[in-house]
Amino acid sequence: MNKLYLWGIIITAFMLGATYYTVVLTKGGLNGDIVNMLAITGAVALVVITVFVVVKYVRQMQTDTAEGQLADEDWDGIGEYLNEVPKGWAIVFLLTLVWGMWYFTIGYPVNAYSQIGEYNEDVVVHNAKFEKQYANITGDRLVEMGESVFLAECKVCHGLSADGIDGKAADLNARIEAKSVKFIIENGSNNELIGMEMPMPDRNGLFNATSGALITDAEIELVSSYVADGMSGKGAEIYAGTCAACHGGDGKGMDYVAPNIVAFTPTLVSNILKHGKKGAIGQMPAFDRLNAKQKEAVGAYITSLSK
């Protein structure tokens, strides 16, 4: 026997093998269930086509030769045969753009019934009487809720605890540290971090007013450790002639302007939860799958870490 059939036997075998013993002995058979008698028929038959046919084609490769007229263009002087397309391949093809069109406006309609789309349905209705029924929550309430949110969709970078985990991913429990300040002054910010299209210029448009002139990498080093120390320290001089602008003096930020740099906000952690960032560690997604009521609950938890 050609040890190419013989090949094709074993791993038949095996792999009928394996769907046994996975099905019949581990799970404890099929219980009558006509949907599990589909699925292992479905199964038998992919592994008996799938070696049939490369067993097929690869017998084929090892004795049919080449034949035909070659077509009077070459390339690096590789030929091609001018034979036509196999009617089997053509066949298939062409029944497959004819159930593709049947199935998508009469088999399948794109708007028709499905799982996904009732689950989509489902969710909609669910969010909406969830924001009604917590629409008034508050206070110690709207932090516990939050906490809740975090463990759930957070902690999985921010740790439990929410100190980053080994820098994968921000310490929350301190504002900002002098890497992402001094990231954020070199790159500039797009974050709509106060809800709005409003980009921080990167240093090439940060001058110091006080200098009249660009702000430099030694100032930069200076005003980043000033801020993440709670604005204190060395580099007040330079934050105020640089950053006090748009930030403010006390680097509380200012409506439509500037975000605020000394403390987390539950509207400043809502919209980071809404657009996403992009720091010194990497970037972070958009929680699009939160509604507008948990992203405040995860701001209002967040926000609590610091007090």
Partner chain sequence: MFHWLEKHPFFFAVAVFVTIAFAGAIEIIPNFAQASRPTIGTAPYSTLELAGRHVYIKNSCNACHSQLVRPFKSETDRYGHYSLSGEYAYDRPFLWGSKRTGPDLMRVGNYRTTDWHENHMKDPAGVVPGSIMPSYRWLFKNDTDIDTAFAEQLTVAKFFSVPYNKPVPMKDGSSIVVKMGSSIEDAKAIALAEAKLIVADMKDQDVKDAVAKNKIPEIVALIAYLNSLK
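Numbering follows the first chain given and starts at 1. No experiment lies behind these values; they were computed from the predicted model shown. Take the two forms, superpose them, and find the largest set of C-alpha atoms that agree within 1.5 Å; that set is the rigid core. First, how it differs from the form predicted together with its partner chain.
With the core superposed, residue 187 shows a C-alpha displacement below 2 Å between these two forms.
After superposition on the rigid core, displacement of the C-alpha of residue 122 between these two forms amounts to 2 Å or more. When the rigid core is held fixed, the Cα atom of residue 204 travels less than 2 angstroms between these two forms.
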Second form
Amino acid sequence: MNKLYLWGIIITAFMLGATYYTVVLTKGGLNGDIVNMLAITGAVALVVITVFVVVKYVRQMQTDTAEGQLADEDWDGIGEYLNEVPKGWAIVFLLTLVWGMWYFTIGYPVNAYSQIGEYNEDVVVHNAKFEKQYANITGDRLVEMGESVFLAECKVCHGLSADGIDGKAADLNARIEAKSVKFIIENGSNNELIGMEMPMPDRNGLFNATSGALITDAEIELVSSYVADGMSGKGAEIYAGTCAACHGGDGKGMDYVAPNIVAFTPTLVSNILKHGKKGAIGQMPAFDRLNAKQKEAVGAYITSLSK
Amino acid sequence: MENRPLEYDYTVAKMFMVSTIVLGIVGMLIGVILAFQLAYPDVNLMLGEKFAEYTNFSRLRPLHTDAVIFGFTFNGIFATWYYVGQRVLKVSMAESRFLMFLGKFHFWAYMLIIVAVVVSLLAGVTTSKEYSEFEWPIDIAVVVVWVSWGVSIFGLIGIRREKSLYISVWYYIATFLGIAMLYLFNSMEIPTFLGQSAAGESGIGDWYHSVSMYAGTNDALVQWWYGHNAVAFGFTVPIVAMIYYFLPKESGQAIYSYKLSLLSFWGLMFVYLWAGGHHLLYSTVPDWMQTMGSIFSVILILPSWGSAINMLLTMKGEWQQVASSPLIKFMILGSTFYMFSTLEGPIQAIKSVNAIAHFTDWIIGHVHDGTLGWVGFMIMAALYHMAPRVFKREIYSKSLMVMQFWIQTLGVVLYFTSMWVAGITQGMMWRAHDEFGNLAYSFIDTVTVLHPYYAIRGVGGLLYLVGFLMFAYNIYKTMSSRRVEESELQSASPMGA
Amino acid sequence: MFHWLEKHPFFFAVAVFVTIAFAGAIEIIPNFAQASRPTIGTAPYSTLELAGRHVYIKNSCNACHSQLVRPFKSETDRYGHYSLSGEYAYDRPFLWGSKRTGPDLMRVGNYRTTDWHENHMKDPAGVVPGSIMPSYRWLFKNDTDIDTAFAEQLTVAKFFSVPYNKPVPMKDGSSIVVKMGSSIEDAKAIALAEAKLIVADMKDQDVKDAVAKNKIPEIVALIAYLNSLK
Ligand code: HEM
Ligand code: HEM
Ligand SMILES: [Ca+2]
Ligand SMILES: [Ca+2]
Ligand SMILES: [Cu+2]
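The form predicted together with its partner chain is what I need now, so please give it after the form predicted alone.
Expanding to the full complex; the earlier chain stays at the top.
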């Protein structure tokens, strides 16, 4: 076989191999997405057409001979043949021109394409597809779904293992750290954690019924580690006297009064995602662009972490 | 027509040849650094924490693009103009003291601008507009230099002996006019020292700072009308000017078809300007403008390929020349890459394909198969052809040239295939939803996956740079090696072993 | 005709120019007025935000980050609502970018916060393992150029009627007023007040000290700008 064709085939095979690798062996994948398919078709066409056309002309360097009538002029020794334009080229040029005029004046206006219209349709299709599915996602599947949301949206702050990356965000493997509890007792909290504006008072409003006085530094220290340790260790009386009234004796919170502080609940996480949260560690942004099911799922996932 | 041999004066051409090579090295070296910064972020600190502000990726990136475009490419364009212009118009620069002066002024003023650009970009003085980052004082200097080049072109044309303009001259004229129009409109900006406070203070803040005349979507439209056509009139039109002269000249072949030259030229002029919308697909510019950009991009394939095909056909029956001359190899492979990138561009300009390609490394791949494979190869070939004639010495080493050709070809192939894979992978990952309908990947997943391709690209770029250094060495040695006979060879350049 | 043109350089140049100038006009002019109208809820940049925008441009963040959310489900899921033309009415220059080495930042103010930016700009890979973004530690030391930002406010107010010190309508029917200083001193005081709100959420002691001494490190302005991207 002519060396030229061999090279053409090698180059084509190499580029098609790279494309195949991209689509099948890396993380991308066609995913049944028409846009992906068109892009790959374009890529393949690009390689095949270029190689084919170039080989055709280079082949003429090997086999054909230059001839034709020369123009009268020559410039610095460079002459010009008066050859006709290559037919194939001329025809395709004409066709693209006609197509372009047609498309711009008729094809496109009649089609009435709008990119926002297309987007809206896509969203409807996407939502319809998943709404049906969402109803059936519960239990472990819900946790899995939550993990998928977490990995796409939350891990940049909370880290891959949800440990908060050295205190840069909350460690979600435990309900709360002593440092945060202490901060909240000293400063109060107003993050709509129970879904509505219901602030927790700061230390000047926290009365210890057992001691009959406002909560003291030492008591704060104790009760903070008591809460952070999952309601164990020293500080039970302080908790009972100061906090139980709102958070309940077991710390599981009460509807419309105070949130659960021993365990995450999907509702708590949902509320945090709705309003954001500002505390000892920093600010957690609100994530309103997640839909209700996604919030529920990530709530289930986070709840599962500290179990 | 007179028969007396003309003594062409290459003083200005030589000056621009040197600056082309120096800035090529600088620009490509920065490119290689950038490539490795993306693969190994520690390279951002290559001179330590203290200089990190000046060595990090984002400060250096505009320096790379401007060094290779306004440094390497445009100096190459000027160098070839001051060579080709005289020869195809049959008139020597030495015949006009004015033109000679203007040529030198053009060179030195341009060098001053380049120094100003380097200093200001390193200091972070930029308007952020791609390929037009400069603040107004530099813009004004650019206009002055541009006008001086224009006067020099039309001055030379004014005293020409060859009545009819050769194809290359058409393209040089178009380069001049195109860039003039584009640059002027895209650089409309108001210096902020004009602001005056209620308390009557004026001249507040940095004197060189300005604010764009256009806002938001309009600014984007003007910028990409500029950006796209800067590619046209910087990376396409003047490079086509080069190949139309250097390929037939070096091979001794006549241009295959005058008609094809004509149709390609006017086709390119007419179609190119409409295609800028392909940089703004799915943006907030109206749908019809985007559609216009896509349509004309597809039509643009033909006038682009017309020139390339004309060149390939010019070599009809001359395979032995392609096989034996590395100089001709550069030009033939250059045309091939030109065809590749002018088909790749239109394909990426199709809206659905652009949905994947835009914002990814596939575009970077497209950029570099055009710039490395076409622009770089052609400028080097042009300088190789010029060197024996302006220095009156044979090219120092042919075997070095052959080696350079293969090293750089491998470099380009590694560059564009790695970016091909990287871009398409990333584009698909961004779009992917998982079985639950959630995004399948967080952004960082789509970054870490690219590491191997960034590393391969770095190696490809390094190979290209090594090849360029071999080129620089070869030209340097040419300037200082043995003399060849006074009589200049009509075609094939003399090359030493 | 073409052969004639090739012998008459002046007319040749005119023909080329007309051919290339024509398309530009069609491309740019028709939409010009419409695209410059701001959407409801889009306000001009405050002094500190504008200074932060200058820091963003000075460091060419746009080399890696786009600010354009395309109308695809995958992008609106990741970044929020697709971009609208009028949202850019006060962007001079526009900062859409052309390469997304890093994520889009059009609405980053919605889902990243001051303290996160502080950690991230200091050491991106420390926050996001595998990040290839450079760290920008010098922003914590360099002082912000408020003068130039103020000069720009004055310029755009004068030449482009950008509504500083005037009510700007918001989506909920209310309106806000973005202040522009009446003198350099005034502008600096306004910027400093904004800066204090930002540093309250920051941890870096040097930055806090600097602001306490009425200086504004570049990072503070940059974060003010990033937070304003919504
Ligand atoms: C028929 C000719 C061409 C067409 C239709 C075309 C089309 C395109 C398209 C669609 C993009 C991507 C825009 C985006 O999504 O960001 C692009 C980018 C680019 N192309 Fe081409 N291209 C052509 C030829 C070339 C050639 C020959 C070169 C260089 C030698 C080149 C250099 C570039 C550059 C530098 C960019 C990047 C612009 C940026 O900064 O975003 N193009 N081109
Ligand atoms: C040694 C060879 C080179 C290497 C390693 C190299 C590397 C790079 C890198 C890493 C980037 C940034 C890509 C990104 O942001 O992801 C870049 C951008 C660019 N380079 Fe090069 N480069 C080289 C030579 C050249 C040459 C010779 C030219 C032009 C004649 C050129 C023109 C450009 C342009 C126009 C861009 C901007 C592309 C865009 O914004 O879309 N490069 N290059
Ligand atoms: Ca400018
Ligand atoms: Ca770009
Ligand atoms: Cu373009």
